[in-house]
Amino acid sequence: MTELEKGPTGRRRGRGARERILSASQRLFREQGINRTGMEQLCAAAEVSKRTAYQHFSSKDELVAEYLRRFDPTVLSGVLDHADLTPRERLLAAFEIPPTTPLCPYIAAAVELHDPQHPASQYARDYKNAVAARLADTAREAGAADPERLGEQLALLLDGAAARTRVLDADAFPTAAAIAAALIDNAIAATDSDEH
């Protein structure tokens, strides 16, 4: 038995192995990308041996797959449920990211996988989608006169700042939450002019 696969008081570790790789897996994938973490890292943080991990997952891919497929199922639900905000706050609210917040893992995976066919690659497609959608649900709510282009638009405007914060390492958010305003509320006038 090699010491990967004791657990601190000699005793093999399997219980819990697969949720150990996991947080492992989300905490090196963040802090130094997919291509940059090993499965021998990967195992030694989350103490188990190599084969046990691939009983859990067949390959690195797969991994890679199931850490993103973790990551917020409701898309943006923390900002655009509160029900004491406006929907245009809510659009708004969606700006309001902290700039030590890690790059989303989703355009993090795309841009190191360079696999437009990788399982990885597909969840992201997926919830990058989904984020549009949903910023296009809260347009509709606050009456925005193209709500599918509004959504569309601050879905791009938000991925734009995120790498822009990270590339520069200079917060963009606010100049982003600027322009999104000024999106939101032409969106909104322009079905106001057209009801009149």
Contents of the next structure:
There are 2 protein chains.
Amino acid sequence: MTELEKGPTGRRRGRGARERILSASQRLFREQGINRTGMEQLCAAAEVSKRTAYQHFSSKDELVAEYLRRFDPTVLSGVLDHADLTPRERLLAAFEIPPTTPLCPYIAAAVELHDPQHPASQYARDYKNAVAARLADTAREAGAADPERLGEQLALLLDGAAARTRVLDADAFPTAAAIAAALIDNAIAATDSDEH
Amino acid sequence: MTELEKGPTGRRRGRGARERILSASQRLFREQGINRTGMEQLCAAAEVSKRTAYQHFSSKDELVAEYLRRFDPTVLSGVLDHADLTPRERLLAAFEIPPTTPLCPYIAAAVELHDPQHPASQYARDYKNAVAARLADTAREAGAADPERLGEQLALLLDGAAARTRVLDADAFPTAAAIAAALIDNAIAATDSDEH
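The form predicted together with another copy of the chain is what I want next, because the block you gave corresponds to the form predicted alone; please supply it.
So here's everything in the complex, that chain up top.
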């Protein structure tokens, strides 16, 4: 049980309030941004009093960190564990992001929060490093020459596609996927030529 | 003369106020973000009254758009025009960004302003497309097989390095430069093999 879950969760009503606050944050932080969403608006949307909100989250900063932790960290792992696909196909499947997907919440938080020591910034960093490590594992399975390097490269492409999709207001994931395919093929070809 | 420059700039004092407001916005928007910087704080930092500020900028939105327009749009062109370098070297020079460089202000604005129709979002989009077009011109000079495609790919890498540097709080431009080198070499090799 994390520090955040220790609140007055024994009471049914308290737990409901906590979930309503998180659910309101998921909608409002994405729709209008973290900095433009005040505790007052969050409380109104969640139908809780400010007093109740601060019983569950000692500060907005704590709520922002928990908001990020709530995103399913296994989403990409799910793609990368897909048993029907070859490792190469799994790496490319990570780039099949529906065009309507909102901007990556970890990038959004890192841009909005201006403080690398903020708990949410730290969590965003850990998450991004974990994604690169998972891509590296799959790159190793695919037989890439330097899997750590390829994992970091593919992670950068995913972040580039996310940022560029937002700034162009047009889907940049196909461009990133084409680069990924070229890098994967280069990395696997390098291993093949070493072996033969 | 743009619409924004038409204000009461005939008076020396008015012109000074306008520049002071823009200068304050350049510091505060980058240090703490657009959404966390209110007109009140901007006016205090610029030492102008709110009344004066609204004589120069009818709204904060107009100020944000002008803030973005003020970044030197020839920075990247300067790198790409460097006569001592080969086209390939010029493309790679675009990735030599000092690690202390703040996050690209166009990405920051697109993330913060949740509205693709905001004048600043539109300007950010135009700027990013112009960068890709300039990279494509240099890719053409370098003899790339599909220069438009390579230009768009390199632009995505620059955006990915910017976003990932922010979220990891660590320099991601060397990773992007290595990918760029591989893509450029692939694109030039494709042309060479067509020719021979």
